[in-house]
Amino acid sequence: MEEIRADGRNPNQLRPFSCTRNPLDRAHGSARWAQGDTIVLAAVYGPKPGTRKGENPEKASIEVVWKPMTGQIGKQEKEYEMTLKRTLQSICLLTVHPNTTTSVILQVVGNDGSLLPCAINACCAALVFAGIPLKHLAVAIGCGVLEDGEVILDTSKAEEQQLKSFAHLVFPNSRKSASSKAANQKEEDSEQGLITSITHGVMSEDDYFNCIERGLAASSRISDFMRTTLQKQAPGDA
C-alpha cells in the first residue's frame, strides 16, 4: 500500500500546475509557472545582435540570470544558472539566429521545493511565447529518494529535508510542429533519453533508474499541460 505524504499526495502525485502567458509587457516573451507554492517568473529578451567574448559567433548564445526571492545570488544559484544555460542551449536551434544573444531572466516568487524543475518549465514556456526557435520542448521533474528507498515526485521543501537523495530530470518533448507525420515520428523516435540529469546525495544505480522510470511516466502529465497551455492563443491562466 502506497504511503500518503504529509500534504495528502501519493508518491507519484504531482502538485497542481498553472502557467500565465506573457505577464510582463516589456519582455519579448514571459511565463509565470507554478507547481503548488513554488512559483517562478521567466522573462526572455532577444535575440539581440552580438555574442559575449568566448561564445561562438556562428551560433546564437543563451544568457541566464537567476534572481532569488531575497538576498544576493550564491553558489547554488550560480549552479542553477549553468544548468539552465546548458539545458536551454540543448533545446534551442542556435543556428537560426547566429551571432545573437537571448537573455533569460528568472525571478523566484515562491519556493516550496522542486525549484529548479519549476524554473526549467517556466523557461521553456517563456521561450515559446517569445518565438525563439526550438528543436523541441522540454519538461522537468524532481524525484526524491527517501531513506527506505521510496521514490516521491515533485517534492515539497519539507520533504526535501527528509530525502536520502534526489534527482532533477529533464526529458525532451516534441512540439509536434513538423510538416509531416513521418517527420513527427522521426522526431519522437529520437527523443528517448534525458536532456539534463542532476543528482545529489547517496543514490544507488537502482534508485537512479527508478527515478528515471517514475519521472518519465509523470513527465507526460507535464507535457500534456504544457502543450495545452502553449496552444492557447489568448493570454491568461492555463
Given for the second form:
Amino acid sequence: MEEIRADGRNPNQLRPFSCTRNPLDRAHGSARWAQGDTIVLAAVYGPKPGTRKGENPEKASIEVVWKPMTGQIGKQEKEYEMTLKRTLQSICLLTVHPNTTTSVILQVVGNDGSLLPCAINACCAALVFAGIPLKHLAVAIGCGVLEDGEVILDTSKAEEQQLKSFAHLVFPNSRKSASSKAANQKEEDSEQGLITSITHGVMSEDDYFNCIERGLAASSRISDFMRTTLQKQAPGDA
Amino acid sequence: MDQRWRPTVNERDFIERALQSDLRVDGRRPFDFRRLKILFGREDGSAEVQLGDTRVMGYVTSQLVQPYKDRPNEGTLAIFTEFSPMADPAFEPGRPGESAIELGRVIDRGLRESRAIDTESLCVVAGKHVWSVRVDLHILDNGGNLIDAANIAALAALSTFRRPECTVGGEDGQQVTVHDPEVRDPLPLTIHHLPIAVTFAYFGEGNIMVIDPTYKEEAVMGGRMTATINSNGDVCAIQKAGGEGVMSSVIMQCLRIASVKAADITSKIKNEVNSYTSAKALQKVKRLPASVPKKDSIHAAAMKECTDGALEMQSAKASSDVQKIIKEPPSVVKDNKQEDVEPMLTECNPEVKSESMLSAGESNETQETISPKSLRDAVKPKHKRKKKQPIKS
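Based on the form predicted alone presented above, generate the structure block for the form predicted together with the partner chain.
Starting with the chain above, the whole complex follows.
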C-alpha cells in the first residue's frame, strides 16, 4: 500500500545523483558527489612519504579525516572514518607505493540521509581523479526496510528516522557484460561479493538478503554512471 | 616531497619584479579583487564563497542556551574556523594553527565588536534563555586571502540564516516553546551592517601593495594588513600583525581603497542574498487548512490543487478581497494566460477567473507559487507579474 514514498519516489528509485570532477584546486584529486540533497566533498592528497606509527610500512596506508557540518568531532565521525578507511583499503592497490600515506579528507556539505554511501562514492571518485591505483571501484547504496518487509533504496533523512532498520552496503562495481543475458548476469553477481555492510536496527535475515539483492541491482546503475563520469577526460591526460 | 610548499627563488624573483611594473602573475591590476561567487545551499544559513581559487563554506546554526552572567539579556555569537587539511596539505587536522586562530579572531572582532549582528534581539527570557548563534567556517581550498573569503562566507551565511520562532508562555511566563519551522516561519537575524575585510599585501620595503593576494603572493610578501570596513566607511577592525614597516600615508591610502572595495562587495553580497531569498520564497508552498480566516483565503485558494469546488468556496468568501486586491494585475496577466486559463475553467465570473488564473498557473508548474506574496504583489503588482511571464512561457 505504501508504495509511494514521501518525496514521490518508487521503492527502487534513486535520487538524482551528480559528480563534479576536481572542484578544488590545491588537492591532487577531489570530487563533489551529490545524491539529492546529501552532498559530500572529498579531497585526496596523493602518496606522502612515511607512514604513521603502528601502520604496516610494507604497504601504503590511507588516512581519512571526516569533517562534519557543525559541531565537534565525536564518536560518530570517528566511526565513519574507520569504516571509510577499511573500505578504501580494500579497493586500493596498497603494494604499489609502500611506506606512503594517502590522505582522504571529507567535508559534509549537506546531509539528507544516506550520508555514508554518498561519502564512499565521493571518496572513490576522488581517488580516481587523483590517479591513485585501484583494484576496482566501490559503489555504495543505502537500503531501508519497511515494516512489511519492503525494501526502499537511497533513504532520505526523514525516512531513516522512521524506519525500523536500514543498511549501508558497498559493492565492487559491476563488470561490463558483453551480452545482457540473465544467466550470465547471475553468474557474475555471485562472484561479486560485498565489501562493506553497516546496518542499523533489527531486520530479519530474509530482509537483509533482500536488501543485498536490491542493492546489487542498484549498484550496477550507479557503476554505469561512475564509468561514464570517471572516464571523461581531456585527450592527453595521463 | 616536503609537506609545506615553499616558493622557489625564481618564483619569488618573478613575482617581485613583475610587481615593480604593476603586473601581477594572474593578470590582475594591483587593486583588483578576484572573481567573487556566492552560492547558497539548500538549508537556510549555509553559503559557499569562491574568491578566485579560494573556497570557503559557512554554516550557521543556533541553539537556546543560558546567557553569560554579565550580559543576561544578550544572545551570543561564536565563530569556529576549521582549517581543513583539504585546503592545504600544510594544515594539520586537530589543533588549529596560529593562522587559523588569527583568522577566527579577525572575523570575530569585525562582527561582534562592531555590533553588526544585534545580539539583544536574540534574547528570549532575560537571564534564562537566549539564542546562541554558531558560525562554522570550513576552509575548503586555500588559494590565498582566506580572511576576506571567510568573512564574506560568514556574512552570506548569517544573512540567509533563519532562527526558529519561539514564544514564552506557561504559568510563570518562563516556559519557552520553540516552534517547528513548518508551523511558523523562522525569523532572520537583525544585521545592522556588513563589515567587509579587505587584505593588503606589502612587497619590496612597503612601497608596493596589492589587494587580495594569491597564495603564491602570500608566500613572497613582506607584510600584510587586513582592514575591516563597512559600506558607511566605518572602520570596524584593522589587523597588522608584524611584517614590514609601512608608512602611515600608505596606510591611509589603503583604508581609502578598502572603503571603496567594501562598498562594492557589500552590494554584491546583498544582491546575491536578495535573489536567493526571493527565489526561495517563490518555491515555498505553504499548505493551509480549508477553514482559514478571510485574509488568508486568497493564499489557500492560490495554493490548493485546482479544483473548481474549492474555487467556488473560496471565491464566495474572498470575492470582495479579490476585487480589491487583484484589480490591476488581471489586465496584464489575462492577455498572456488566456490559453492556459480557458481549458481549465468553467466559470466566467471575473473574480473567480482572476483568482483561478493564479491557481491555474499554480497547478501548471508545481514550483511557482504566488502565495505568501499575493498581498504584497498587490502593492507592487506590475513588475512582479512581468517577471513571472518569461518564467511561465
